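In structure tokens, the next block holds one chain alone, the form predicted alone.
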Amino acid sequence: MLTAAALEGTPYDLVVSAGIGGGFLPGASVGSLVVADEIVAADLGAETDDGFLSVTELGFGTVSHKPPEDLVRPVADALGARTGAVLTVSTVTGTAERAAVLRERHPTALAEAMEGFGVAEAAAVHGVPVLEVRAISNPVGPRDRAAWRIPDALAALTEGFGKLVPVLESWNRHDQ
């Protein structure tokens, strides 16, 4: 879509990645909203004898994108959301041990999901800023399907989007 719009001479001004995700307790409880101040590919890299090395540490690219600061704060304020890193993972965390490892590597993380970094990479290729919003459906850690609150998270996201539009309409990326 980004390429087609650019080729048609109507490029996007902003890409918004939104959905549900797991929340790192106590910072992001079930039903709350998180706005990413950093979008991180948390498990893109290599395990070595000395531990995990990110793609950036290996010299092969970036593992982080930063949404515009002058947009993150007003969006978070309007939504009543917390701001912090949202981790993109290729496998959803299912153990307390894995959650602890991610928290140690990414102490500002509030949520994990699976799409944000890919969306941010596509936006970056086109020079378009990106925003990621996540509604928390479950805690990050041991998989307990009985604790999932997907309908509640989707309702929170829907309500949040009603508050998001005026903020986006007033934001001018060219003021940066």
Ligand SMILES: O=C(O)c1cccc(C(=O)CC[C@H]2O[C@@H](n3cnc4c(=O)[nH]cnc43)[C@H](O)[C@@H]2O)c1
Given for the second form:
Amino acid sequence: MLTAAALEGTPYDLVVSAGIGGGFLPGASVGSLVVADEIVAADLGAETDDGFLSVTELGFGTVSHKPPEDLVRPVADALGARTGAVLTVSTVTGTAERAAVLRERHPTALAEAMEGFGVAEAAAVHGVPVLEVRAISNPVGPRDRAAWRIPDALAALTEGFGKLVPVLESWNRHDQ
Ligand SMILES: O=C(O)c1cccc(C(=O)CC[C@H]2O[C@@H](n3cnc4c(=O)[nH]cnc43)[C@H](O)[C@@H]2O)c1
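Since the one above is the form predicted alone, can you give the form predicted in complex with the named molecule too?
Up next: the whole complex, starting with the chain shown before.
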């Protein structure tokens, strides 16, 4: 989509990645919203005898994208959301041990989900800023499908999106 829009001469000004996600308690409770101040590929790297090394530490590229600071704050304020790192994982965290590892490696993390870093990479290729908004549907920790509150999270996300448009419009004007 980004490529097609660029080729048609109507490039995007912003890419928004949004959906449900797991929340790190106590910072991000179920039903709350998180706006990413950093989008981190949390499991992109290699296990070594000395522990996990990210692809950045391996010298292959970046594991982190930063949405524009002057957008993250007003969006979070408008949505009543907290700001923090949102981790992108390939495997949904399902144990307290794994949650503790992620917390230790990423002390500013408030949420985890599965798509944000890929979206941010694509946006970066096109030089387009990115925003990630997650509605918390479940705590990050031991797997407990009964604790997932997907309809509540989707309702919070829908309500949040209603408040997003005026902020984006004023950010756009300010940027031009
Ligand atoms: O049943 C499971 O344990 C399970 C295993 C893999 C994937 C799922 C999903 O349904 C998640 C897919 C979807 O939801 C986002 N999401 C929501 N909560 C989390 C989370 O705690 N960790 C990672 N991703 C999460 C994710 O972005 C996908 O869009 C269930």
